[in-house]
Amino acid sequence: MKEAQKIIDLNQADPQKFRSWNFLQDFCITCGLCASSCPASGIDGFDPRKVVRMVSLGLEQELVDSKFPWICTMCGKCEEVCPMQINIPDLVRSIRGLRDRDKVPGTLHKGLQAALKTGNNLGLPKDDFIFILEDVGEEIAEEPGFEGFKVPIDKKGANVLTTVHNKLVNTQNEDLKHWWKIFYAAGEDWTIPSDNWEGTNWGYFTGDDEAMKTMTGRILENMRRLEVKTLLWPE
């Protein structure tokens, strides 16, 4: 048996200072079905079940200084499974929201803060991100069947505005053709935004609910600017 690495001192516990969340946090029967699901579990002795008691506790500094919150991928396997319906992945995002967000780890920090200024996680400036989009575009073009494609920025009246993942204009180009491709295929009428396109929303993965709104209020800006029916939000 492994040795505990710290002993949490139960007299500075407080099981009703997180009793307004509604996750259900209470009802956890340590079945272990979530730490079986958890594609993290192990990791720096990350276990869900211990985030769940440690939040039924109230033990808000530990939360605050662990690791923990920050192993979790927010995938939402343990939820699926969970036996007792405890929102374990909203758990975690409220958890991130109590650091300081000087003290959000780096890239997701540093990202969001971008992202805020720029309106990317990349900081990538408008003219570069509109070169890639069309280079990648004119490589559909000489492809067979393809003849003529371009990629409709900023196109007013499309039916479709979507988002971009900050990665495929970064290190996977390659993985915009194919649903560029079915667009062409499918006589889609659909548009990229050439501001905000940003998809990935890093205030919601750090807890930052004012941000998440900002980034959230940015694309729904871009639909009304363009006029567009639909959002296809890749991420």
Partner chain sequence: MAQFPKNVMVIGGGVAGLATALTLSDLGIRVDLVEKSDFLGGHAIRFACKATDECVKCGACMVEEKLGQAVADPSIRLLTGCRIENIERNGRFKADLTRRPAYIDADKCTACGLCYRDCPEGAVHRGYSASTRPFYAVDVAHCLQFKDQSCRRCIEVCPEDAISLSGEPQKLTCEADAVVVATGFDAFRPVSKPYGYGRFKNVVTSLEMEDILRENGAPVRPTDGEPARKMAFIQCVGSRDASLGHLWCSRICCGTSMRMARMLKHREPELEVTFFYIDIQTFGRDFDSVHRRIQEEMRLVRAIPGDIYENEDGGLKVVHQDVDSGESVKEDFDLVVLSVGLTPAEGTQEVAGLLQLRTADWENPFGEAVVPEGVFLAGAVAGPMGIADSVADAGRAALEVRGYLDGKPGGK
Second form
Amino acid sequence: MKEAQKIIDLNQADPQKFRSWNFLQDFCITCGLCASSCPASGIDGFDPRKVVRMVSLGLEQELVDSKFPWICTMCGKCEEVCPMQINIPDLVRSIRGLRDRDKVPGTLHKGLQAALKTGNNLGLPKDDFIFILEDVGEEIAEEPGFEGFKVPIDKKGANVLTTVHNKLVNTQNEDLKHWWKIFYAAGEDWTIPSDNWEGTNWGYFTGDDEAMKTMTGRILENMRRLEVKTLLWPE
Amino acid sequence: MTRETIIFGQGFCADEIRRRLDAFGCPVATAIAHRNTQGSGQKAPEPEAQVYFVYDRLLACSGSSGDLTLLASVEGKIVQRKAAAVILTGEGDREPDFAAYGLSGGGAVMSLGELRSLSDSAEKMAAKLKGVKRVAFLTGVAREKVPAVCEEVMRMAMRLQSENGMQTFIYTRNLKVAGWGLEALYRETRMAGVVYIKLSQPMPEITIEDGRPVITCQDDISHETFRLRPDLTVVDETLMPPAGLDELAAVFQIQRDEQGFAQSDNVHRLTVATNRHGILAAGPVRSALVAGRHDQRLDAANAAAAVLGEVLGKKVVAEDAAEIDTGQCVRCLTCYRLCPYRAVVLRDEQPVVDPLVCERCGICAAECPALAIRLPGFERSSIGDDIAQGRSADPQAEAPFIVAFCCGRSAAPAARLASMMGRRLPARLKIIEVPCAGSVSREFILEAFTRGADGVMVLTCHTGNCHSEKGNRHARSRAAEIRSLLPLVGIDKERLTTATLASNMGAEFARLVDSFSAELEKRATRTGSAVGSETA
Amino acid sequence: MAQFPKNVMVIGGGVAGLATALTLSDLGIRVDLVEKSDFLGGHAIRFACKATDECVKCGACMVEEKLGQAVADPSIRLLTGCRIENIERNGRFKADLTRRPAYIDADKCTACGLCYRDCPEGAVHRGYSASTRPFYAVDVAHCLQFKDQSCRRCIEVCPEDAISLSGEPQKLTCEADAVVVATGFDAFRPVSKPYGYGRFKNVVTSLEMEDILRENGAPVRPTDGEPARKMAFIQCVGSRDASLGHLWCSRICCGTSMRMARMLKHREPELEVTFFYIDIQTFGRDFDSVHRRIQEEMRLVRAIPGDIYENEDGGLKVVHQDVDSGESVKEDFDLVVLSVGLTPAEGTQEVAGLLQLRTADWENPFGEAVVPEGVFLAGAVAGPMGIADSVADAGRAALEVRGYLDGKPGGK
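Okay, that's the form predicted on its own, but what's the structure of the form predicted together with its partner chain?
Now the full complex is given, and it begins with the chain already shown.
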């Protein structure tokens, strides 16, 4: 049995608080399939069944203050097994979105803020970005079979536009080469934008719909600007 | 001229039965205990609407299906009333579980039944529940309930939630959705905003604060501890047999179940039968499980079908009913007392078996201290001869000679099933099939040993599964008696065994007789046909 | 007494069909009971007795009793192995039936079981009730003689000369004044669940468990024939499941599994049983006290497991939430029983098509149905129910048939 816990006063709770949420959370029959399948069940007392329960009881403050929504990896296994098809990952995400931004754990919001401000999570200036890309491009051009390789940056009318994960221009530059070599060997007509090139969208993880819209909007803007019809967005 | 069916009890099921029987032109009378019509809630007879049988006291009921005779005192006189059938029905009582929660009714605590009557009028309910914002329902927490009760709670909560703008909380242990449409209903209630709190152990802590209960408990699912002080607490009910049933059951000599309902908890009685032909029990009066309207409708239909079947006259007279030899009979009335079907009646102070009622269980014959009753086909001498024949069929064989008295409803079909399944049964197994283990008397068991059985088995139905209610227990207690006496005549008591079976237990039958045979093989075969001594 | 000269066709030889036929017979009506398989009794005839040292009212023996009574009743004509080709309606119903030849002669067969034992393809099926005649039947789909005339083993071993693997199907007509549809249910086949059903031999459904118990009297593992020592029951498999379109409780599974478990523990007290459940449903009259005993006798876990993996020895790892620690754990079991739900029978759709019948959706069983005049439903065809309820429903249906045949209004 659990230790003596804080007692939740249902006279103060408003179970109808999350009425407007349509993740089918009201269909829950507390079967526990989600809890059984979740890889994070048990960490600090978390399990997805509890989270759905707390939403049903309208325990907004408890949920906002709780670590639970942030322990979830949003892998989606719970949703897969749920017999009532409750969209638990999106439910968790919405709870995340309720928290004050300055209380969002770790670097998630900080990275997002940088991205909103500068176009990428690192706040990497444009010139530095281009320099790194061209540097890697030159290394590829030195390899046999890849003579003449050049990184096409801001190429108008290309066939494919690809975004870039910030880690690839930070600590893992080498991993840029895999994509690029494939493009080259396939004879693909591709390009990378020099502004707003960030592929990650941490508003997804912090429950920030506005930020998600903005980041996505910028990628679309790039596509319009460069008149590219196909987007490769691996992140 | 069709005799009437007399219905004891009022309410939905009674009305349904009447409706069904009316449709077939079967005459119906409603029995009313006269003293009850003054001011205790039972409707006074309406002229023209129905036929009534009004009585002061019911005294006795004899006969069987199609030909029942009720004896009652009516306005100081003893009257007889004939009936084709008697149906016990009625609403059953509902006792609120207040005490189980340490609560008492009144004020901010109500029973489900009170709320139900209140809900007949929307205005009354709104007025009485004015100012109520939060309502807690306690259902199936102190005691597990049936789906019909849970359904009522869910519907009531949903109504208060959607029509009266209250926030409802349903506290339960196991949510009962095992009824048609209840899973969908649960969903509807959730969509209306009803909150469920599921508990396992222990009981919630309920205290009183300022005249209102405060419920503190740990929710099974979230492991959080919740505290609620509702404006109204509704406690559910335990379904009980109706108050007047004790008297009726005694007069009609109906066997009841452990909770006191008017039908024993025995699958042979399904759906609406009792231990007596022609006396039926329908609706909540027969079991707490028959609570909802749907179930009551089915009971009513089955009762009507039973009556109609009787009217159409498919009754077969038992040609070989038990017979009492009036010369031998000492009028101890043991048979009269023991007959589960009330087939022994008194005619001119002589017990006589009514062949229309007798089910040939043989309990009377086996228990008669004067050995004055015979069940044709099952007498000691004929059984003895049968056994002797079985033994001599293969006199060279070395396998133990086993006599198994097998109840015709359980062990005997199980034995047949075992053979058909290809199980090899002991080589010298002699099965004596009897209509009911209740007919296996002490004399039969001793006869088997007398005729040379190395081992005797008495195989009966499971406890609670005997068509005669107690035939199996009679048989087993007789066997236990004999078992303890066997060493006095030099027979190892391990040579007599009992077991219970059902008709579909072929594999178990085979294993049972096989292991008994193996046990017997360890002992010396008994010699000769006379009871002799043997080394232990 | 006058015989009421009407005939009713009851479609389906399970407990509801048998009980309807018997009540119809009591009401003076002749019955043609049509069953597509070789054996009467439906699913329930295969159930094991769940008594401990006393009867637990599971009802399995009642199915046996009904079957025995129906076989003995001269007013009931039992037609097994029948396919209904067509049903015409012209006031009365006229059904064209095709009846499979009885390759094993009921009059000659003594149920010795040699054909069953010796058939190389396992193409001889065995019945479940001592009242079933014949007790054995040939499954043409697997019989080599029918495939390529290559085997006559059963004919050779039969000491009674009761088997002939030849014969033409019989064409029959059944004329009836009313029809009762008692086609029952299909059990959910849990192949879509991550429990390894169909691949891991020691993961069985509750119905398969009944067969094992009927055969062995003990929970014998399919892999090694040894009795299991640690069993898991997973409830609600295929029930209470909107993603499958099964938004209903199947009603009988809690009672069946718990009675089964108590019986097994009674026979073998060392057996460890764990129940994975959502809400335990009431069964039996004294459920409150039985529930208390169950909580003492076995381990109840209020969470349905996620995945099951198989160990090298055929044992199983069941992934579930440990409700104390809250963690998802992998626990070993010898044998896992999936309490599968009841679903509408496929056979019902065929029959419904022949009758212009539309049954209600099981998610809303009191909802709209189209039941033509003269057609009646009995038992689990219309929604999940157990043996006692099927018998009660059958009684109701028989009464309504009688009312209809009498031409009386208000019979329904």
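Residue numbers count along the first chain shown, from 1. Quantities reported herein were computed from a predicted structural model and do not represent experimental measurements. Rigid core (definition): largest C-alpha set, two forms, superposition within 1.5 Å.
Enquirer: Indicate whether C31 shows a C-alpha shift of 2 Å or more between these two forms, with the rigid core used for the fit.
Expert: True for C31: a C-alpha shift of 2 Å or more.
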